[in-house]
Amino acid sequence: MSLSLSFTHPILSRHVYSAVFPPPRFLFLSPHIPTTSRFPILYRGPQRATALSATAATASIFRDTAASASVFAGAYALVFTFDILTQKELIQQNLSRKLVHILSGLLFAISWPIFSNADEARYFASLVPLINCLRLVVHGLSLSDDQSLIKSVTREGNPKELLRGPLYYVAMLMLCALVFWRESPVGVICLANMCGGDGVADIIGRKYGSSKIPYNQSKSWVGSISMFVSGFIISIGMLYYYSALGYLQLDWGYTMHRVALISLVATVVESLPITMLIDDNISVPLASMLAAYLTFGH
């Protein structure tokens, strides 16, 4: 009588087979784990796989943290290096604060994929934007004094700005980052407009915006068209880049619609005039989050 066996190399990924007798336990290379057991205390299993979900666990937190302080540091030189353009006159200061507008948001939601995989890794993401929304906080307040970020982020240099548009800015960064995360076209979409789309917007308004729109003379069709031309663009590069790195699955002839739809929805928004009720970093991103929410449906 002969007995055979098999088991599955881990490396190899092949089946070897002994014709005469079963190795020693001792020789498998992975072992066998039974689904019951007449003796629990012998079967160990189960703790086996708990230390190997601890490790894991601690991978990822390591992983997390470092992904954070990478986030931070780089939004931090962001910052430093247009703050450096400003002062050696190299660059506008309203040009430095709209590309620090456009370019820190979509450089977070970029930074995602870093992370890991865990559930937890969304609110070690969320990390720096609160942090940015401490500083502006106690910047705002007068608790200390920072005029580097002040002259960078803020219209007329007045601290009490970074309480305003500045800190809605980095809430809702916040939000999108806790609430969709990478696993949703909407808050990828919702910064987009926000960022890119309103960012742009602004810079070719002032500059080329001299017909204006005739409910809001503050806004101009330049402005407005820009807005929509460089939301729907963000927005699908975005979504590729998320779908390349096989987090969304999305039917692009499907979505090229409702972006656009999406966009244009926040475009109208943005062209109200409703600054003086509603910052646009409010009023934006809500608007393209509920036209994405409702056109995605998740």
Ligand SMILES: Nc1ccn([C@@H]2O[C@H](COP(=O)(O)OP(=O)(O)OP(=O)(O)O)[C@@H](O)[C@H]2O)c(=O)n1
The other form holds:
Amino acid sequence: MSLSLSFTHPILSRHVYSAVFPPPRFLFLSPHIPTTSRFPILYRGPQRATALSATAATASIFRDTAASASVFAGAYALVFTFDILTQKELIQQNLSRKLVHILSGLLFAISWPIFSNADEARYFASLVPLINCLRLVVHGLSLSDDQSLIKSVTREGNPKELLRGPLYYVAMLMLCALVFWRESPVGVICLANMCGGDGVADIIGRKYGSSKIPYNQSKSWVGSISMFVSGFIISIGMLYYYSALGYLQLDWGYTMHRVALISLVATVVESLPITMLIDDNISVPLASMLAAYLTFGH
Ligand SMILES: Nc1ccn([C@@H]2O[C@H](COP(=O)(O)OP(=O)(O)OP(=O)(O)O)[C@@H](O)[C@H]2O)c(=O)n1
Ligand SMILES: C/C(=C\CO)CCC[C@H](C)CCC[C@H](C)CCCC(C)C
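Right, and the form predicted together with the ligand of this protein, after the form predicted on its own?
After this comes the whole thing, all chains and molecules, with the earlier chain placed first.
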């Protein structure tokens, strides 16, 4: 049973506010009670407060620490695996990079339920992309050498590449975890389109994309269509995953239409000839985030 007394912050939206000022740790919010009351709870006396025991608080800290370590190890293993596959010439570097692009973000989003139900769990989860951001900066500036990382996530093996696409990509993972987390469809839909949709567009487009888009000769119809279809399917899959775990309650008829619209917006933005101005790993997730926020409202 949890207390649901809260007040609406007069200025900040609940996502921004709760991402910056998480409610006190001793509150226990069951996973199946919508965490709409994310603002500091107004106590009117101990009899109204549902306090989490120190033991449970300690347990959630241990759980979240272990979850962060596991996800970080998974990230390291993923990059290392694709480095080995590339070194053994079992897959091309371009394909390796795109598969890391597709799998990293989707597996990160899939991992969120292993964290506890404490409101600070999102911060533990965000440590993984944060550390990877630092890793990309250190190696991108050649302060240290990690050929496994460089070969797995760069186009031509130039360490400076780590400071662009990959860095923006990981920053977006952190943003989705911090601001949207598990109880909003926006974050997972954003990652489905940035990781799944954009990644599949590249793989399919490079191989079969002979018919180019009139306004952008470096993108093709088949690439964009595959982005739309894969972004839609992966978004629905992620939403089903989170609704099956009890984090989301969705009207699927309405949801299908909204997700199709969001994937269309992401696909159109990705097809635009603006890569020189803004990287796809910024434009696609931000467009998806905005479209999802406006259609789902949270
Ligand atoms: N809608 C699309 C998207 C990509 N492609 C194909 O995939 C290649 C790479 O696409 P792009 O999104 O530019 O990938 P990169 O920017 O190299 O990779 P990343 O987004 O990970 O930085 C393009 O040159 C094109 O051959 C395509 O045909 N149609
Ligand atoms: C090549 C990439 C982007 C360019 O378009 C992807 C870069 C991936 C990072 C190097 C690693 C990111 C790891 C995630 C933060 C966590 C993944 C965890 C999961 C369990 C594998």
